[in-house]
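Taking the form predicted alone, here's one chain by itself in structure tokens.
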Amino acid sequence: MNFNELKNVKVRIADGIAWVSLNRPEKRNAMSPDLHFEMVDVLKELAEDTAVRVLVLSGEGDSWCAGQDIKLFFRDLDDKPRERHLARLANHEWRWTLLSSFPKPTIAMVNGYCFGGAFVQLFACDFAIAADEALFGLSEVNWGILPGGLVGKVIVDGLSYRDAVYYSMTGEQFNGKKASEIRLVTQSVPAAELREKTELLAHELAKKNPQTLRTIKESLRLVRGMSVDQAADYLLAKEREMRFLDTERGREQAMTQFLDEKTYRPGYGAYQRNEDAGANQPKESS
């Protein structure tokens, strides 16, 4: 694929890590239809690019994303049934279906507004990293709609329910400092130090052995709906599968570094990966 031809999304892959950026500054990254039509391809390659190991979402100028673009997305596709089908599935399959289940570890670096519908990849996201100037905001109401495209699911999963009903009711803004306290995303820091601490946590987990990494978020995310039990025999079984498909073989390394070799100190950092330590030995049958 080439990133190059792409208008609505900018790619830039460096050290491991995918920086994808959406690119409509002008609209504060409304998203269109041709948007999400060119972020289902952009994630569907990036997901089996193996010199990609963490994802980066970003936006351009001074807007993350302002949800999405009402005259694009809504009135012009009113009497194209066959276009607006379309565009609600690729805008339903990239914010969450490959979003959300992207099997590498993926960081919302919100530079700036972040209204709507943006709050669905925000959540999708494992990670987000907001600058305290940021502005954040349920709009919905001011415009005679809910909160719907999945926005009312994922706010009342990941907010306290009285902070969901609060903000979507009122439609307040609020900012990145409040957005941390209410835990919609991970830290909140000066807007000058967002991309050295979005860099600095995305280099931190593209040392960590892939396959686990993959194997908790897919775990973490379901276990939330299963019951104790349900969750016990799910993670046994996941556990058993991340050994099986792990090619490095990282729980192996890690117990001969600790207890062989004494050079790995759990709690002081990850142990030292040896991508090939696994290429050629047989698996483990339990």
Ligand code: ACO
Second form
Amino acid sequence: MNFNELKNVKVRIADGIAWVSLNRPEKRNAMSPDLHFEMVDVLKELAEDTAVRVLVLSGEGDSWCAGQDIKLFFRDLDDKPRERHLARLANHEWRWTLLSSFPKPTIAMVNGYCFGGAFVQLFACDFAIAADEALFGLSEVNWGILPGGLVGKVIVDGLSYRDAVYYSMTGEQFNGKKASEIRLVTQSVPAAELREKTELLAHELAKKNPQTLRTIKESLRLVRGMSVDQAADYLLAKEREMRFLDTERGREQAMTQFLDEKTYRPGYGAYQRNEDAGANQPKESS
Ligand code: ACO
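For comparison with the form predicted alone, please write out the form predicted in complex with the ligand.
Everything in the complex follows now, all chains and molecules, and the chain you saw is the first one.
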């Protein structure tokens, strides 16, 4: 895929980090159908790109994402059922299906406005670092519409019920510091430090065992909807799956280094990775 041909999305890959940004700054990165189509292609491409260990989702200019493009995504498609259907599919596919199950860690780097529909991809990311100055709002109520398209679901699942109700019924704006206080984002930092802090976290994640990270995120997302018995069984099965798929046999390396060689303490940091340690183990068959 030639990323240079994209019109609504920018992709730069450096040092294992894919920097993906919505690229409609003149419209505050509001999401048009074409942006949705491009993001589906981008996420599919990056998922299995071995040069990518972490994905950062940001926005060009002074906005992260001003929600759906009210003209291009809604009004212009009102009388075009086929186009509307395809745009809705793509919109859901990248913002939820592909992003929440992306096989590598994902970080939302919230550099500015984050409104309405943008909350879906915000919650789909594993981490969110916001500028203190970023502005958030569940502005749907101000349009006379529902926080639909999954927004109502992700806020009830991800925020306290009190905060979900308060912000969706008042539409009140809040900044990055408040977003951190209500745990909408992982951390809020001054805008001048946003890129540096995001990069630090991305590099930290890039050093860890990729199969372990993938299994942790898959497991934590899914156990939320399970009973205790289901979760216990599922987590055991996931642990076994992870050991089978872990091409560097991290568990064995870690045990040897901790118990026999006494060269590391897992409480203080990761084991010394040898990425080729499991080169001869059996491959997953379809
Ligand atoms: N849909 C369509 N166009 C948009 C959107 C949007 N969601 N957001 C901004 N734009 C456009 C503006 O119409 C304007 O276009 P123009 O230059 O052709 O007039 C351009 O982007 C710049 O926007 P301004 O309003 O001039 O920028 P400002 O910095 O003053 O304000 C803000 C930014 C606060 C984001 C404002 O544009 C706004 O309130 N946008 C709507 C945000 C929103 O409610 N999103 C949720 C939509 S509902 C949903 O997602 C389901």
